[in-house]
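Starting off, we have a lone chain in the form predicted alone, written out as C-alpha cells.
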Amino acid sequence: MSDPALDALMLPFAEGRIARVPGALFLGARAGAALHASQWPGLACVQGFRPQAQALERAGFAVRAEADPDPARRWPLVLALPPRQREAARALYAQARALADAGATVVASVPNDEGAKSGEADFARLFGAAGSLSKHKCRVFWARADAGGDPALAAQWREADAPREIAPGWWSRPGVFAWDRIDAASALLIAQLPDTLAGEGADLGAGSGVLAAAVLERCTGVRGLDLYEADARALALAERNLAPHAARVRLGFHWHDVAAGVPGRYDFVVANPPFHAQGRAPRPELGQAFVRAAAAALRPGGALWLVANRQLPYEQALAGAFAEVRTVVQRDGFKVVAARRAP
C-alpha cells in the first residue's frame, strides 16, 4: 500500500540534505518501497503493530516492539513516523530527543491531514528551528537533537503517553484504541454477552482487555482465555488489567495479527474487529478475516459473539463459515451477532 509519510521521510536523504548514517534508529517504522535495507545498514526499527513489524522483518530489518531499554544507548540518527494521537506523538518526539546522541539529527514526517502543521510546531518546541520540506501531501522536518528547544518540556512530554490508572484497577494510555473510555461497540457487546460462555475461549483484537474482563467477571465456567492483539502496547495493558483473574483462569497474551489466523482451538470467541488498520481508510476485509479466523479456531458447536458497525458487510463471511447466525441487537449504528459452528 502507498505510504506518503514514509516517502516524504526519505526525501531529505534522497536529495542529499541529510546523510544516511549506519546504525540509525527508526521510531514508528513502517516498511515501504522508499525504505531499502541495502541503503540502511544496521537500522534498528521500533514498531509495536504486529503486521507492520512482520512487514519490516520480511524486508530485512531488525525490529522490536519497544525502543532499546538500555538507558545509556544513544543513536547517531533518529527517524520518526509519529502516530495520529497528539499526546502519543509528543511522547514520541520526546523519546527521539532522549535517544539521540549529541549532534545527531532527528527527522519526522506527518501527513497534512493528520496534523502536520501542529506536529511541526510541537517538534520545533522540543528541538528549536527545524528544516522542512513539503511533499506527497506531508511535511517532513528535521533538526539537531541538541540544537535548542525546551528540555523541561521534553521531560514532561516523555510522560504524555505513559500508562495511567483511568479507573480503579484499570490502566490505559494515549495512543491505544479508545484509551480513556469503553467504546460504544464494546459496551453494546458487553451488555449482550451471556453468562453461559464456558471452557476455553479467545478474544480476537483484545485491545487493553475490556471484553476479556467482562467475560471473566461474568462467566464462571471459563477455564482459559487467550487474548490476541496486534498492538503490543495495548497487549501489555491487558496483561496488567487482567492480572487479578490470573489465579483463577489460565490466561494467554499473544502479540499477533489475527487476520493471519490464530493457532488455538476454542469453545467460544468474542471480538470487536477493527474496521481500519493504522490509516483512516475503511478496511472491511479486516473484520471478514477476523470472522474466518474465529470460525477456523472454534471447535464444533463453538460460538462467536461479535460486534461491528451496522453497515459493514460481514454477513457473507459469517454465512459461509457458521451453521447458525443471528443478529442479537442493532443499536446506535452497531450490531451484535451471535454465530455457532455446526456440532
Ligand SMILES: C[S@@+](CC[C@H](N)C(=O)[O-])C[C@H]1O[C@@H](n2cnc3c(N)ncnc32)[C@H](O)[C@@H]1O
The other form holds:
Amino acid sequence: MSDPALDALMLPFAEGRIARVPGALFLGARAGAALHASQWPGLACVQGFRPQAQALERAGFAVRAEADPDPARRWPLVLALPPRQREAARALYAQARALADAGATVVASVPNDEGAKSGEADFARLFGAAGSLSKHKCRVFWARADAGGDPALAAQWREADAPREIAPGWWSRPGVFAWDRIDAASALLIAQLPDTLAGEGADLGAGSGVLAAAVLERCTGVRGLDLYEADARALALAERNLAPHAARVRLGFHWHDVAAGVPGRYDFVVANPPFHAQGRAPRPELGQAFVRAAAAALRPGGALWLVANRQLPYEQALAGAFAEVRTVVQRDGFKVVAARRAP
Ligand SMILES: C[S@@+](CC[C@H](N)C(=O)[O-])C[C@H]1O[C@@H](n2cnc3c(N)ncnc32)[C@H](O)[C@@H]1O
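Which structure goes with the form predicted together with the named molecule, now that we have seen the form predicted alone?
Let us now look at the entire complex, which starts with that chain.
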C-alpha cells in the first residue's frame, strides 16, 4: 500500500540533505518500501498500532509500543510521522525534542490534507527555523533539536495528549478514537443493546472501552469479556476505565489485530468496527474482516451486535457467516445489526 508521508519523510535522506545516522529513533514508525529501500542499522521504531508494529517486525525492525522508558536515553536522530489529532501531534514533536541528543536532527512528515501547514507551524514554534520540502502532497520539515525554539512550550506540549479524567471515573486522551465524546454510532448501539447478553463475550476494536462498559453495566449475566484493540494507548485506557468491574467479571485486554482473527470462543460479540486504516480513504474490507472474525469466534447460537455507517457494504459478509441477520434500527446515517450463528 502506498504511504506518501513515509515516502516524503525518506526523501531528505535519499537526497543527502540529512545524514542517515545509525541508531536513530523513529516515532510513529511505519513499514514501507521507502524505509526498506536501504539499510538503516540500529533504527529503533515506536509504533502503538498493532498491525503497523507487526509489519515493522516482519521487515526486521525493532519495535516498541511506547518510546524507550529510560528517561536518560538520547538519540542522534529522530524521525517522526505524527498522528492527525493536533494535541497528539504536538505531544509527539515535544517528545521528539526531549529524546533528541544535543545537535541531533528531528525530521517529520505530514500529508497536506492532514494538517501539514499547522504541523509545520507547531514544529517551528518548538524548534525554531526549520528546513523543509514538499513532495507527494506532503510537507517534510526538520531542524536541530537544540537550535532554538521554546523549551517551556515543549514542556507544556509534552503533556498535550496525557491521559485525563474526562467524566467521573472515565479516562481518555487526545489521539484515541472519539477521545472527548461518545461516538454517535457507538451511542446508537448502546441504546439498542439488550440486557440479556450473557456468558463470555468480546468487544472487537474496543477503543477506550465505551461499548464494553455499557455491556458490563447492563448485562448481569456476563461472566467474562475480552477486549481486542490495535491501539495500545486506547487499550491501556480501557483497562483503567473498566477496573471497577474486574472484581465481578473476568476481563481480558488484548493488543491485537482483529482483521487477523481472534483466538477465543464467545457467546456474544459487540463491535463498532473501524472503516479507515491509516489515511482518510474508506477501507470497508477492514469492517468485513471484523465481521468474519466475529463469526469465527462465536459459539453455535452466538450473537453479534454491530453498528456501522449505513452505506458500508457488510451485508454479504454477514449473510455468508450468520444464519440470521436482522437490522435492528437505521438512524442518523447508521445501522445497528444483530446477527446470530446457527445453533
Ligand atoms: C470505530 S472505533 C470504536 C471504538 C470503541 N469500540 C467505541 O465504540 O468507542 C474502532 C476501533 O477499532 C480500532 N482498530 C482499528 N483497526 C483495528 C484492527 N485491525 N484490529 C483491532 N482494532 C482496530 C481503532 O483503534 C478504534 O479504537
